[in-house]
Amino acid sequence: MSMLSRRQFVQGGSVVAAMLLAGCGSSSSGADASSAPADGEYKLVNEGKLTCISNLFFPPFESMNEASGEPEGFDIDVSKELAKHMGLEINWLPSQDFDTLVPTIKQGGKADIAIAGMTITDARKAEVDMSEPYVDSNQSIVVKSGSTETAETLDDASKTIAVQGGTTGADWADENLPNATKKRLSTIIDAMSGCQSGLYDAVVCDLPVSSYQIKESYTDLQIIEEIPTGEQYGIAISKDNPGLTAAVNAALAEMEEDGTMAAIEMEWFGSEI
């Protein structure tokens, strides 16, 4: 049996999502709504706005522009286009730690979606709804250029591996480098900087992020292993808001079909991914 590509998979969901939305529009009732929305309708924390949360230190997916003080990145552009396709304004909240994003969405009342280079996992799906996938990813091991370290030599009690707390990279390191000391950090920038300075022996993080960071900023680091974990990123949405999940999936499908997603990929990665 042949496997569907990410684009085919996302596009295939558009029919179902569109059926859920047909005849209902993108109605929202605000955070203080006293009754659950009807099928195809959804609630928003702020009327007419798609309110987003993320950890804004995960370039190229999300980061803060030093000059403007505004968030920028692949996920930022995706969220803007999502809002546009849904007929909404975009509203970004301040950055928060990655491992708090799913609990925040689950609790509700603060943000509508978390878009943060977040891998779709069974554990996260048990807590929140996850959108259809919009990015494929793997993991990687990063060390200083010229290092002779390997995955085998790093699995030692004398080695310290930097990871971002709450990520699948941290999970991979726990499972596959059990003897090494893991240092859980708030941002991947802290991990890469620490590895560059020699504070940490290696970093385990998402391949698209490590590749971008080494090209743009940390040129004295290198990837010694690309780990084919076959991950896919999704957008976290409250289970109490299924109409919003359907609307987000429909917008993602439209963005695939009309070339919007391809244009964002070209902007940030130089090619379609």
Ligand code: ARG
Second form
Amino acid sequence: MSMLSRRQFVQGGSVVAAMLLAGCGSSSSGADASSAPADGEYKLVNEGKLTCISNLFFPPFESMNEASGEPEGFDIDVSKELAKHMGLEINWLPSQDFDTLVPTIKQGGKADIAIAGMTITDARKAEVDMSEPYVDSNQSIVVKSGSTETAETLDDASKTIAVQGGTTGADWADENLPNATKKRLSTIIDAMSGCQSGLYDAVVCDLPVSSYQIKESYTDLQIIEEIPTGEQYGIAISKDNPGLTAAVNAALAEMEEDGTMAAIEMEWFGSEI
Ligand code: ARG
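Moving from the form predicted alone to the form predicted together with ligand ARG:
Shown next: the complete complex, the earlier chain at its head.
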């Protein structure tokens, strides 16, 4: 079956209508594969499924549960509830590098959404659509416990700052620690482990992730600076699929209303964030 013919065109401006139609199976609206979906409709790469991509090394937002081999975390729960509110099944693809997520969504054909603790930025909005924000975030600088480093002492060529490539943390370090040596890694876990073992002098990464990681796993690391960048996370969707962005936004709004989002925040952060 060709990719195009498997695309599903879901009708309806309301989530209820989308759920009813999705329940009926594939499109019977006569939409041929070459025509663009009409207002309020959206296409999916796999019929009846919300297919998601992420970089699955960003706890507590996303990580792989070693025991079950399944992804888990805040964003995973959000994706499952999104799918449920949209009357779809959930379909998670294997982890990929963070900086390939926006290009993959832009190119189309592989996944419907990227949900990855992804900050809404103008640069990303030029490439893909971003949903309404669903989490607020900031940056942080992490060093070994007992270290006397400060943002000032770290801004030196002899100091190595580990970041995840393609992230807003990497951008922040480039702009604000211009003299330091930057090490771009493919996951923030590599950055934290390397800082722990003394390979890197500091890590710059999203504050909710560094605080969670220090509490859960890296108890010998500490945050020396919280940086109020005022970031907001959104879900990336192709610009060719505005109906899907609308449906995701509608489902997110319902999840705020019906307490689903608050429950997911309690589950992963022990409080509403
Ligand atoms: N919020 C940061 C950004 O958007 C970091 C996101 C990293 N996410 C991940 N799943 N590794 O650039």
